[in-house]
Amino acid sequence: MNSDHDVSAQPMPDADRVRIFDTTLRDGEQAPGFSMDRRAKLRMAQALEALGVDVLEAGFPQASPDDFAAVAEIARTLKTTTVCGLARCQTGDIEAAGRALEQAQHARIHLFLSTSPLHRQHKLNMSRAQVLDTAVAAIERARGLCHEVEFSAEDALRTEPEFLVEVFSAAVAAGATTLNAPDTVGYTTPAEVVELFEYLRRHVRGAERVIFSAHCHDDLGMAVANSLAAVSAGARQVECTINGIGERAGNAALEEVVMALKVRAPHFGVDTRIDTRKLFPTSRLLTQLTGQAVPRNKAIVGDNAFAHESGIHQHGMLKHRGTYEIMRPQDVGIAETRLVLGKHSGRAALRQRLQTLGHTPDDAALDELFARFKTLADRKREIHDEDLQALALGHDPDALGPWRIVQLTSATHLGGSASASVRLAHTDGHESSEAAIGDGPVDAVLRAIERAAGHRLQLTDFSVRSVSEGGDAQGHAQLTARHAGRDWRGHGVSTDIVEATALAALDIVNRIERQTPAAQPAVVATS
């Protein structure tokens, strides 16, 4: 990297493009419950580069040796995304960031310093003049260590506007190329954000040579709204995180900001370079790496974002997708809209799903099926295709087989593997018992059921979520397994998650046998 790169030669800001500054690996990762090791950070960084983020804040190099190493590894690896390291306006922080970013194709040091009277008095014990001098000295030092410098006035939205103008004007003169006015504590409102950014763009000296950035927190639930307000007032960088993770209530959610700018493009008149088709996969990768799931009703990437259960909504969707969806699920990387069948569903959705499954009942038969469907829906939260198949064939969905669990035991051995044993009964009258060991109780149960039923299953996806509240909450296990070149999905519900997993595995085995009745069970080794 050329350490004497001339920051004054940076290209002029592009008025119709908003740069996406992703801080998932810094502000997001430092939040409780979201910590990632170095390998996970690198994997996430590569996914974010593929997503198309302009700037990736890889970490805070001075925070720890591991953080330094993670930033350095990401800087060496990424090719198209600017890699950024955070630093306080202190010599040690700045030099650590510079060293960590030495091998980056394009490097940015992100300096921050509190400017609000509350922070100046109680956090820094510094005067206005001291804050100003410290910021200028830090920017001048950082300029020689990277390609570009960003300066953040921490708690900017609670800083006196005239002092913020003074600090930012000095930052531009010192060589900063991006000015960030963060709502550090999520206190402000969209109207106030618009007023401030318009004021800054009018009064900061050299404003036309820099990019103004918004970094909003979600303490009052307005991080995305405030970020979009900043864009409407001329900000051309938004700092955000995948799934909105971050300190306290989190940061502005990247996927929400990006899709708002895309869906409402005529209103905002700007775009981003994000490949929106990768939003859902990137979101799911983060949940896998952190173990923290997104709420079902999360905008853009939640399980319910493109799911409809209400009969009125389903009827409208079957007529025209635009009645209840403002974007296509494929635009964010989700395969298709789901019309979820439950107690709120209507005849139109039931008829459509039955037709998909190969059943075309006449009106009288549909009325009879609909009555039985409603009775079943009152007992089950969600109706699956196998339930509908049974209804259409005149069977009891709760009596689906052919296998059922007669006995199930599992044990976890501290410091070692887990074991499980299962006895299954078949509708033809015979029983099968098997035992297995595994990496954990879930793995052991799956292996035991696989052996007892005689079907090889390659697990490809597994999730457990609560479907009720309290100490006796039920867990819903969902498994996806590959068998004979095809993916099969199973569901199970129980207050015991191991039992829920066993029921889901048995669901897959039963689906296989019901749909391939002539096939003989595969011989599965028990060793």
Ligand code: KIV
Contents of the next structure:
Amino acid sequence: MNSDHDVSAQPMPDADRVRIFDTTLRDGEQAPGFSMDRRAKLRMAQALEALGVDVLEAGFPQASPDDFAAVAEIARTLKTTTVCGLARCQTGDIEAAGRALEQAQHARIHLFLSTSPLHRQHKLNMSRAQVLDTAVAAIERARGLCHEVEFSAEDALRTEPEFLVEVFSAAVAAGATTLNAPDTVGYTTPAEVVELFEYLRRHVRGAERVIFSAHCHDDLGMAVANSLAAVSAGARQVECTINGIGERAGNAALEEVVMALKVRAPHFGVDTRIDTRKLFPTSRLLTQLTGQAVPRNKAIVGDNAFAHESGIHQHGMLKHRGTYEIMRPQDVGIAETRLVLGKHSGRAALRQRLQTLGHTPDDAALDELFARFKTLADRKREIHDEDLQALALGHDPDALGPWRIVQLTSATHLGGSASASVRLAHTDGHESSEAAIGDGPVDAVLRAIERAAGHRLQLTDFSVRSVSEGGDAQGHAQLTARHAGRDWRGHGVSTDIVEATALAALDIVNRIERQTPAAQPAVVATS
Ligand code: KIV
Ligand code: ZN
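For comparison with the form predicted on its own, would you give the structure of this protein in the form predicted together with the named molecule?
What follows is the whole complex; the chain from before opens it.
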């Protein structure tokens, strides 16, 4: 056993602060429908750092070269937040995590190994002793590479408590600095969570030198309640995700955990470092980057979370807000009055509104955004926050290219068929024009873009939804297409849904070319 580390030199955990460990980019991103490319991950990571998360799990470096590159880029970029990489208790994983985190200001390797009887027998085919030895060897190896090592006993809540104590005690002795007891399958009740965490804190040897962490899944809708139960039993780290995204039913929603701890501070007696006024903008950023909206009635960040519809409630609210409101919308970053901008709005109003939404463009970027805002305002009477988010994200020069649309026309013909023609310009200077016939305008435009860019796209999913209100609302088109054995997702926003679809298809071909620069455009057969 490695003895050249001194766990007693770890700073003592300050008792009243709960660390927020965000796993939106790992547990969240691995869920179907939530994948993000590297630029989106970096953007999200920067927003999470601004939000004030203590630890950001950036990915699983050994999972793929893309994951490795994303973790390394986030590690290089973030300044104050601890960047964490996930690893199985295997040498290759640990070394990959160590390399990906090399340039981080503050780094953590997160090791996991199943401990429950079900997993030991059917997943690992390991005895208790083998699990214990594997965990200890991995922690020692990780400690040789990184000062902070978290050990997660996967499926901890279905593990024999006395075996969990044995594993965790060995983990502390081997140098783990955080012990995580995940409810991997979202099976446990709050009372059981309290019982287990109290038991662990009483019996694990060295418990006073480490931080206990909760990581709860939402299969029975108890992830947030279970995380809060763990806090009340002494856990001082909660693992969670923005909007509660994650495997299956998801993880505990960060915004719900944080606001419960804040609104019920006298009850919990703990605090976090989260700037709660950034919760709403961060949530909206994630929905824009993934194209997955939250339900209207979602706690804290849903459209209805602060809306009062019934007459009795409105009457009560006018007499005293406290009758029906336990927190103020502005506490979570929702402006009290939903300012709607229009074509007479000026630069200052646009800048102020963008700042509220979490965007801080410099003067040059604001000039460019303002020009695009005016173009949009000519087509659309009212510009809502959702429109501005779309505008601000679309503005990101890194997210653009190499292709852009120079011209697009489409026509629908009686009997159901449609035709479209596009002219695309590439950053290398050449242009490509193509036309296609399709079953409808969406199909036709997709075929035309596919041919012009030279990448075959097999459409597997398509949806359009309105991003704001009113008949002139912008449509958000989301496409998923299969190309070279991978699913690619693209988004586009416009007041015209055919144009939104074209932008989404272009987003896909641009992602393909950016992520696989050597991708040679293929000649696409005429259909
Ligand atoms: O749910 C789980 O057990 C996990 C571990 C990797 C921490 O995500
Ligand atoms: Zn998980």
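Everything quoted here is computed from the prediction, not taken from an experiment. Positions refer to the first chain, counted from 1. Here the rigid core means the biggest group of C-alpha atoms that line up within 1.5 Å when the two forms are laid on top of each other.
Taking the rigid core as the reference frame, tell me whether Ser433 has a CA displacement of 2 angstroms or more between the two forms. Comparing the forms between the two forms, which are aligned on their rigid core, Ser433 does shift its C-alpha by 2 Å or more.
>> Given a superposition on the rigid core, I'd like a yes or no on whether Tyr199 shifts its C-alpha by 2 Å or more between the two forms.
In response: The answer is no, as the C-alpha of Tyr199 shifts between the two forms by less than 2 Å after core alignment.
Check: Rigid core fitted, then: does Pro281 show a CA shift of 2 angstroms or greater between the two forms?
Finding: Stays below the 2 Å threshold, so no.
- Task: Fit the two forms on their core, then tell me the C-alpha shift of Val498 between the two forms in angstrom.
- Result: C-alpha displacement of Val498 between the two forms: 7.2 Å.
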